[in-house]
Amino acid sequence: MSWAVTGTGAVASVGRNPGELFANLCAGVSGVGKLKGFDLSRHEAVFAYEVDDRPETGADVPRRATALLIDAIGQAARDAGLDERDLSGVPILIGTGLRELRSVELWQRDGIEFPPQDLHFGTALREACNADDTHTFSNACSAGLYALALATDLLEAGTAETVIVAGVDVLTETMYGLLERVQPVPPERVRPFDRNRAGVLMGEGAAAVVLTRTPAAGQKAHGVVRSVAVNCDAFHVTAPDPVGIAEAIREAQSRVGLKPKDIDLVMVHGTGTLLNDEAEAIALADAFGEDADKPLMTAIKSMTGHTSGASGLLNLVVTLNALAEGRVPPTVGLEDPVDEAAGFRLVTGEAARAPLAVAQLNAFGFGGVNAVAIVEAAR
């Protein structure tokens, strides 16, 4: 089966809607900059990919994740012709890594009030758009695509005719500080698959798509989701397993009868970490075999940073634009690919133009939670 994407929405450091985001990514615009929301004296690393929506530098505010989420969902709903003020009866599935952890940090340290019920995105969504069927999933960096997988199950089972899938995460000092301490040198930018990469930097963002089982007559579709494969290899708490990743890739392709040679574009996970990039490259080479040099590949985290639970769906929104325009954003900062990726058609320098019909999206998280989606251009 396939499910039409009838609406999209996105907010990230390099764009506040899907069109702006895609245009900036194709132009190679990076959202990296010095931290604005934290006290820099507490950290050795000082760079991140933040959405610039705080009232002033150094003054963070609660509920930013919720605000970005509502923005992206509203965009997607309007785009699909839905009433963004009344989404009752429409399941909303949300993938996130840290939910409103930043708000809890501000409450605990600075005494900024934060009612416990506001930890749940459903509270704000009920107030903003009368949503009465919301569910949040925390599957680390693959959370958005895990939510997408469940949405396709709901549509295939006939449980729903329309589902909104969203993902969101913002910077938290807890996660930022953890990553800072496990990386040998504080990175200044994310450089996926580059031999001289220093590690990952967090980014902020939200993305949402509206999936429809049977589009109404005349209703536009940005593209179609053909399959989503998920697994949990439980190989290690943080280290990825190429075997588990390759299995997810093969399953996503086989679910719709595709071969590696049928894939025109791969939106890699590409975190820029020492272990993840090599593991993903090994898995791609294994799953694609002799066709590993055929699809174009790119990593938008080089410009958005790692947006965690939002990353898979940001990839989806960007992919739909790429399929529609036949244009692929470059991987910024990739100058000397690691040996494992040397044979890939990685887009570097400037955006690539090519006929595109089928794309694969990768998303992998801590604990071996792997998700891979197959998307086709609108017919």
Given for the second form:
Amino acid sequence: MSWAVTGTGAVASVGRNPGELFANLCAGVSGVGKLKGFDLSRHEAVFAYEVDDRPETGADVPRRATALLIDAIGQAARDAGLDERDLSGVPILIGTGLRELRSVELWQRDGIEFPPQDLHFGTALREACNADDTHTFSNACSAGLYALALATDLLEAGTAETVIVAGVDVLTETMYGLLERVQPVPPERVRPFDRNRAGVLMGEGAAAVVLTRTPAAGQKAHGVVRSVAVNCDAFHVTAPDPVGIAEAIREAQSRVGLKPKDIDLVMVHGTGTLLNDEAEAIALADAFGEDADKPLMTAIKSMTGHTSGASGLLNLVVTLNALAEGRVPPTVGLEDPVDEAAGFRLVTGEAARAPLAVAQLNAFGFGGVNAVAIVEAAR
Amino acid sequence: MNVVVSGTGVVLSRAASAVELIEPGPADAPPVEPKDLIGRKGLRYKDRATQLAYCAARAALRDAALVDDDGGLTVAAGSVAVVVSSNYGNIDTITRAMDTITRETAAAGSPMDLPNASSNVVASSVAIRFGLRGPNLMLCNGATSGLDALRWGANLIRAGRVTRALVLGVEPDNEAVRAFVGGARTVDGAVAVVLESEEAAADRGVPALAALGGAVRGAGLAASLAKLDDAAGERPALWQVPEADALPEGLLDGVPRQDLGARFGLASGALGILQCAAAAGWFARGGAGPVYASAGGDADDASAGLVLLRPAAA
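The form predicted together with the partner chain is what I want next, because the block you gave corresponds to the form predicted on its own; please supply it.
Expanding to the full complex; the earlier chain stays at the top.
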């Protein structure tokens, strides 16, 4: 099966729309900077990839995740020719790692008003877009691609003609602070697959796509989603398992009859943590076998940071641009690949140019929740 | 494909089975102690929501004969999805960790809180404890979240991704949650059901306890009920009402109502699954005719509805 992407939207630290984001990523522009919304005296780490939309630096405001989400959905809806003010009846599936938990933190610390019904995104989307079929999935860092999988199921079953899939996350201070406790040296940037990587840094962003069963006559498509495989390692709450990841990769390919040699580009999860990159590289080497040196690979978290629930769909929006233009952003900061990835064609230095037809997207999350998608260029 | 309920697990202070949801114990029953139900092993560092979920998951998996007496799975690990619904599951971890950062610094935080800071910790922890390797979903979707979770569980089965899904709802009661929701006490419990393709349950020789009928969703309770009428084609014998301060007049007049939130405490993300288990209990006690489950009222972003059928009529 294949589902046309008729609209895209994105916002991240390095771009406020899909075009700007892709151009910046291809130019190697990183969104890393010093923390803008936390009290720096509380933290040893100081870097993150934040969207610069706060009224003033150092003072945080609630509902930023909601605002980014509505921005991305609006972009995607307009791009697809939908009325962004009336999305009633259109299922909107939202993947997120941290929901509006930053607002809960501000409620706890500062006593701001924050009603329980604003914790999920449906309340704001009803108000902004008249949406009445919204679903907030809190599926850690694979939430975006998990939501994409569920959307393809709705389209395949014929219960919906059009589905909007979105992902969003902003920094929470608790997640940021707890990551400091498990990363001995605070990283200054995310360096996926590099031998000298120090760990992950959180990023902020949102992305949205409009998926359609059958595009209207003459309607352009950015590309097509072919399959999304989802599973769970059932192994560990924070450590990934290469076995579960490799299974998800194989399933995503075999669902549409593809082999590793058919994949031109792999958008790796690549968080820059010691555990993820090693597990992901082992799984890729296992699943691709002798073809592991064929596809180009890159990790945009080197420039966006780890945008958690948004990351899978930011990857999707970037991938659609890459397939359309035959251009792949580099993995910034990757100089000396780990042994497990030494045989891969990782794009480093400058953007690569190549004819591309089929891409694979990886996303994995805490708890071993894995999602792998196969995407093709528009024909 | 028909989807049925092939097992239930109920872990509330006043009810330990689907039938007890219909005939609950005394209102002053003591809170659930997870260690008394499943032993201490593996409970350390787990938040209360996860501990309660472990108890309900084990009960439902046993009831559906998916685990044997030794706790081993009787079916393929990849054939079971996990779908969990909770709105307030990790609010206690977030507020406590935030308080530590504010009063001291991030360096004073406990690394053991890291997994609990991710809202999907309940769903993935249940998968790990019972070795369930199918798709793993965590819904935090407000008032409709529980009924939505049932719909997604059924969708995963109908899409052929899995044969069965453990669908679980949980809301813990603690100071942080009480403060966040404005003082109300939640159910402080967990309820799970196993959804399964009718054929697969029959092949395993496991009786269906209820069958899933049409599922609807939309803005407003009245509109949602109208869609349920279309889906059911039959007047309900029981209406499980949403949690709302007051229901509008003139809805399903004369149909007996069941208000599970009023009976057991604020169910929030667990409500839909509580309703599903209660319908199974009601059928077991001789209830016939379709049950309408409704979650989300006119003050919420949407209202969801589900028709639950006595298994013989499925």
